[in-house]
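Below sits a lone chain in structure tokens, taken as the form predicted alone.
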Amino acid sequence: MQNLMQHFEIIQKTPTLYALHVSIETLFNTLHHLRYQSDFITLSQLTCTDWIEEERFELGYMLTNLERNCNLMVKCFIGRDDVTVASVVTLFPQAEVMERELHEMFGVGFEGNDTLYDFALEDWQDLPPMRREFDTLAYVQSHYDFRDGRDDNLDVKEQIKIRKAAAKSAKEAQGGA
């Protein structure tokens, strides 16, 4: 890891976890370097975080070294609209499935991955469901009628508010503020 720290601004998070933030322009070359010029040979995870307030996504590539005792999270920010990133399938074949999932769930395109078709959501035509602006309740109400007419068809958000208020009242009654 010390050798890599001479070339990159790597931050140690825990004794076995490190983080590196790169630009989208240098992402592929950085991952290529880490794959072939260091011992980070496995892509363990590919994640996407939706920072809707900042109008961007954060991709996270979790790499694991040959000895399986060190992880490096390579992160980069990308836009939220019409986003395409270079696929890393040529570097890490296991990325094929991970990229398919992020494409389907967040709408991120991966140039060079020819398998970006239905993965888990067959014939999905709506906004990708893991984007924060996706309204799950509205989607369910407009697509499913299985709860119509049931006595237990309650507004989840309202029920959460009621439970929180009851918990707060119980805590205050016990003398804790």
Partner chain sequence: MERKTITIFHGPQHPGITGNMSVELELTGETITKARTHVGYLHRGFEKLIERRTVIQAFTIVCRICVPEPDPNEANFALAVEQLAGIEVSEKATYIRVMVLEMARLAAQLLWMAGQSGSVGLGTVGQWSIYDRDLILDLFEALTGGRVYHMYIYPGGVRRELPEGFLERLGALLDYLQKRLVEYDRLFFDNASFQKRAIGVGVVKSEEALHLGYVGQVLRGCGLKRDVRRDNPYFNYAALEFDIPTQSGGDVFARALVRRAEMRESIKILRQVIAQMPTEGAIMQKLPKHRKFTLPKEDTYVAVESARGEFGYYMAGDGSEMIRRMQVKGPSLIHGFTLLESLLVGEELSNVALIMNSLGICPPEIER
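Think of the rigid core as the biggest set of C-alphas that the two forms share within 1.5 Å after superposition. Positions refer to the first chain, counted from 1. Small disclaimer: the values here were computed from a predicted structure and weren't measured. What changes on going to the form predicted together with its partner chain:
- Superposed on the core, the two forms barely differ at Lys13: its CA moves less than 2 Å between the two forms.
- Residue displacement note: Ser23 has its CA displaced by under 2 Å between the two forms (rigid core superposed).
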Contents of the next structure:
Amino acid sequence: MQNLMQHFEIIQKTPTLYALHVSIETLFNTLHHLRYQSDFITLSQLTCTDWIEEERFELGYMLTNLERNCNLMVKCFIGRDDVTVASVVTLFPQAEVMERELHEMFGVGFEGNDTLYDFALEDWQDLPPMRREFDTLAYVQSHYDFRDGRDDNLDVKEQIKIRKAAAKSAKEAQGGA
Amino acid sequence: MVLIDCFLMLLLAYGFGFLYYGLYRNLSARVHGRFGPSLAQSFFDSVKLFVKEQSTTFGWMFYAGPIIMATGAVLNVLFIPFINHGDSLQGLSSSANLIVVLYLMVLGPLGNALGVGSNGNPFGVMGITRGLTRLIALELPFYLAVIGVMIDAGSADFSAIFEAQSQEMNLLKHPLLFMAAFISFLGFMGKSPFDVVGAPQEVYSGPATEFSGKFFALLLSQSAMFSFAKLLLMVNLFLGGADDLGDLVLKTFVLFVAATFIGSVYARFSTIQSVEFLMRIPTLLGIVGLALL
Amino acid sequence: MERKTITIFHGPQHPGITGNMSVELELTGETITKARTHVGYLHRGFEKLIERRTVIQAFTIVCRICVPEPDPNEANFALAVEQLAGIEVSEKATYIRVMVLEMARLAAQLLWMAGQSGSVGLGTVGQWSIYDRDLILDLFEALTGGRVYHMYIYPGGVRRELPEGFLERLGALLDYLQKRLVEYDRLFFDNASFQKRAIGVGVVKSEEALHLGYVGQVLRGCGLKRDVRRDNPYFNYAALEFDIPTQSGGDVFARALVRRAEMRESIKILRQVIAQMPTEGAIMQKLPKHRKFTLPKEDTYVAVESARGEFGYYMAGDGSEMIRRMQVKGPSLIHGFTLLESLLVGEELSNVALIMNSLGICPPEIER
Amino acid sequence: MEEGFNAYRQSLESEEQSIKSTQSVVEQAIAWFRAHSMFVLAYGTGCGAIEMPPTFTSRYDIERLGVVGVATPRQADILIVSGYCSPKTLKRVIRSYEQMSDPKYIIGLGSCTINGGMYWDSYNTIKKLDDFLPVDMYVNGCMPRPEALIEGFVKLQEKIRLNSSEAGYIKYRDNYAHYRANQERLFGAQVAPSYEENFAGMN
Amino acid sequence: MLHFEATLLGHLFFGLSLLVIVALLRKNDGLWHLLLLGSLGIIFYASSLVTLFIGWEMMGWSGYFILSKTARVSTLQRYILFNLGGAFALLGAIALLFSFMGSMMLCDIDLTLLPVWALHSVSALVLIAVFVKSGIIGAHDWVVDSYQEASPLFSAVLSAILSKAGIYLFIVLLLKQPHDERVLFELMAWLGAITSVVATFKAISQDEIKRLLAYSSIAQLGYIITALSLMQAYALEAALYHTVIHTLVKLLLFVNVAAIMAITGKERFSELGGLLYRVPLLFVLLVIGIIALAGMPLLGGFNGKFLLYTALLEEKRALLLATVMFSSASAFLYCYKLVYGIYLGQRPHDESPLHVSPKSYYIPQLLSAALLILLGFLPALPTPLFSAIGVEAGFSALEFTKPSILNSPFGSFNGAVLMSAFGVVFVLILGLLQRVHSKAKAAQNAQDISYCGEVPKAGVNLHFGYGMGHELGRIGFIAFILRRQSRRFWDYLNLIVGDLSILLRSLYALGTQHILLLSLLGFTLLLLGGL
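Same protein, different condition: the form predicted alone was shown, now please give the form predicted together with its partner chain.
In what comes next, the whole complex appears, and the chain from above leads the way.
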């Protein structure tokens, strides 16, 4: 781990978790270098965080070493709209499914991965749902309808107000008597 | 007289078949550590299925399939005598012999195979193919044992077989033959190591995938009667036939309990493993049994 | 047109499927030539819902991610929030957390045994093991109030004190389970017909196992000693003494024996926890400004060893009280796709349910 | 008029007495057999499916009531929708329901089938199962316990014994257009083949 | 000096061949078929060995000319080579017999006079001819290819009749063997049983329909040869009964397959399927055919097998009987593959238009189906004829009480009771099912099957025809059978003969004086040998 420290500027977050920020151009070469030169041989997670106020996604490649006791987060910022990143399927075959999920949930393109068909949603026409501008509550209001409340019971808040007033008047009456 | 005899035999087979089916569910429930349903639960199931309002059919061949299977089961019951030396409960067994009964046992399932094939469901035909593939090796030890019994009795007629066992039943005379026959009997009854035909976890309930309503009811009823007929065949061949009704119930019950308990402690072989297994040890048992005849 | 291969679904509605997912199989005869996993039947958009919830609200929904074993989710969530917000957890709460995790692992292994024996048609083992698992759920009910979803491990500690006499009941249950494991050996693990079905089926090659990211019993089944509790210890697993069982076969039977040995290890850990459980000490450290608790602009990755392998959480806070992003990485994501699809090719149709159960694939944690 | 649970119980009993007198012995016998042998479809649609193994195995053992799990919809009478339902699952659930043969019943487990439950704001779960399929028996609880599930089955048995005309499958058959419209509104055009003619010859 | 003499056996075999060839007469190559019929007539009515041999040769090359219209050159070569080989073996046997008997007449052949070595060599030579004609394993190479490439109707003739000529030869020449010299026929009985087992498993793994039927007819002939080699009254009846059934069944099956090929133009299981509701009559006829082929108790197929089993039981040949029963139990799989591959299974999406099948395909099928059903009802109908043939061949007469009761040394059964019981019970259950409470509702369309909750998309193939029996390749000894190609043996033989001829040619290349020297040496050797 130490020789990697000089080569890249790696920040240590916790005793077993390191982080490394790279630009999108050097992303693939860094991953290639880490995969073959260092002992970080496994891609265990491909994360994407949507920083909408800064107008960018943050892609995170979680690499784990051979002994599985230390994780390295390789992160890079990419644009938010119709961006494509080089696919890492050649380095890590298991990335195929992770990229398929990110493609469906965030709309990030991965050229080189030809299995980007639907992962969890079937016939989904709307925005990729995990992007922050997609408002799930609005979608629910327009697509599903809720069960209308029981007609025999009045609105709960009114009931509470009535009970409170009754209790207060009863206390005053008792105080008065 | 023969008609009353046949009707009585069918009634007995239907009653005992469902009784044993209910017993099977209760005994295996007790092995599992629970109470299990009432004894007549399988009978309730079949009546409920008969009175369902809808049953899907896929053309006349699908309609005829289960009927041929039920006919095969009924014929099996009629052609195997219940009582060995008496003249009641013989059914039509006088006009047929053991070899005819052996091949009648396969007629029903083949008729059903046509019905299942006609509905176009791949799971159904995969179940049928598994049944026929398993049949290749399942019949081998059973035939060896049956050949031994026939040669020992000098004829294929049931009366001669009962004669040969009048002093000592075949189970004691030819224990090896009985063991070979019992292992393949487990396969015929669909008990655990060989219950590969309708395995729900593998072939989505096999041949009975498209059977709904009254067809499924007919399937349940005929399988109840058919399993009773197989029990009967084993009793007649190896336990010296039944002297009277009580003896019949006792002997079939003993065989049935043995099959149930063996069945509930074994995992299921795959089709090819069961064929390979049946071709090794049980066939060897049969051949050695024949040699010692 | 050539009709040499048929296409069937080992589909969502199928007694041989673990959970609600489907595998599209292309068969020649009953030999599989191509397999493709379909998920998404249980997708509820968890990560979207969590972005709209504060920590206290997200806590109740987190344990519903994976049904057979909810506790690793709660532990991960608590670990991540504590790491981001820098909260210390008392000694007693840590011991209780280890106890809950190990009890959940035992329950999950027993549920696995029911699934595995069901896939080879051995119904009796399933009936017994579900009964024994229910006894553990009774203890969970006494401790946390819920049978399966416990909502007990909260960031900062645990939500309820141990009911009195609980540790004795747990000790009695462990003695009972120790006796039952011998029965399971005779009926299931040493059963000749199960061994005939399980040995040599679904063999994972150990050279590519590490590189492709397999976790849990799949690794330990082919001889690689990897366990998050040992490699990357959390809570106070470093202080507890237990070993990591491995087998060298790499097939379904090897993974079954690994799970069998892990049950014995879990019982050993639970006995140590009962012995060393501190009697006093706060179990719950109040979160500052309970409802308006904010997370710093940081991100972290935490992992816990669930009954099926490493269960990782990536969490990022953004300074507000809502969680900016939480991504769940269960063991079944890689096992369900890359591993299952490669193992099934060339396999018989009757081994599909067998292999899926042995890999411990639980669909809700794949697509959340 | 009094509301709440007791009122519903009294109305059930009074309806039972009135129906019992009108139905012939044969119909009552048929209803008795249908109540005492229920085949449940082996389909764990949601997270409630984790409470089905304990109910069907040795500790709670629902087989005592005559309830058995079967593999295919053709053989099944009862479909348990156990918990939340995403549109992708709902399509399969509807397909299985329509392949089951009458009389068929649906048990909705958990609060998610009643009003969306914990996932009320999720874009991928339906909020009211009743729009798409006629539910005969709801069992509340965020994953109801095995005892609650058995209670649901016992109540369903009482309802089946009544052989009442407003059972789920009759409601589905009579206003099939209403259910179909809801389904098509949710799925768009890719719905499983419609079973319109299916019901033409029935009533 | 062609001598003819009408024997009962001759009448039986000629009657069968008449039935087959007349039923299949077509305008285009009718002439050759008549020639073939003529040659069969010569064989079956020959009373002298020479006539027999002439008829055998005529049959050989008339078959060759009919086959040459459709078959490939390599198949034709193999056909004529194997048949000539068989014919020359027969010629050798006739020469040997003549040298001992002194006369060519069939009636005064008496094998007991022959010394032991002559008896064995004659039997071996005749057996070679029989093997070649009926395609016992090893010599089956030409059978499968020529059945596959013959025109559909001619393969029916090939399978139904030409293979029976070998059986006739066996009965006429070899049946009256002296009892103690039976070791060759013990070996032959086992060869027949093993052939049927091997051919059955090869049949299961075929994708072309006609190859499956070819292997199945090899298996059935294996049974007949096992029955004949037992040399016992009931075994002879079993063989004759089985010959009759096999002719009828193969006629029915091959013509049915020919009709299917005429309708759809396809001949492979992986291309067919789902024709049940489009040609229902053909389906019913095929079902009757496979019930008889599989030896089910209802139709005539079972009677032949029943007699064979009882004959083997009487001879106490338990292991041989077990092998025969094993091969007939595994025959059920290819019978079901035949009917499923063509008619059942998923209804094809591309409802390609079917050309209407000519009526003439139906007549032979209906004829043989009717005969099979008749033999099902009255199993003992042909027994008087068979017992007369048995007496003629020197065996004891068979026990005969009623046409509906077929008796055998090991018990009898009543065909009429069996069939009528089946009919009555079938009608009763049908009535019960009609009046039961629940109403039958037809399924919507080909997609309306329970498919694990999914909907099978339009282009998806659900027809299991090709894959049926595919798993058997995983079993050790069946994989060995399927891998073992007898062609490699013949090609290897081909190579050896090639090398020998090259060697021989080099001999001629020597100078003339060497040749003179060699011939002188040869001549002296002959002289010495002659003294």
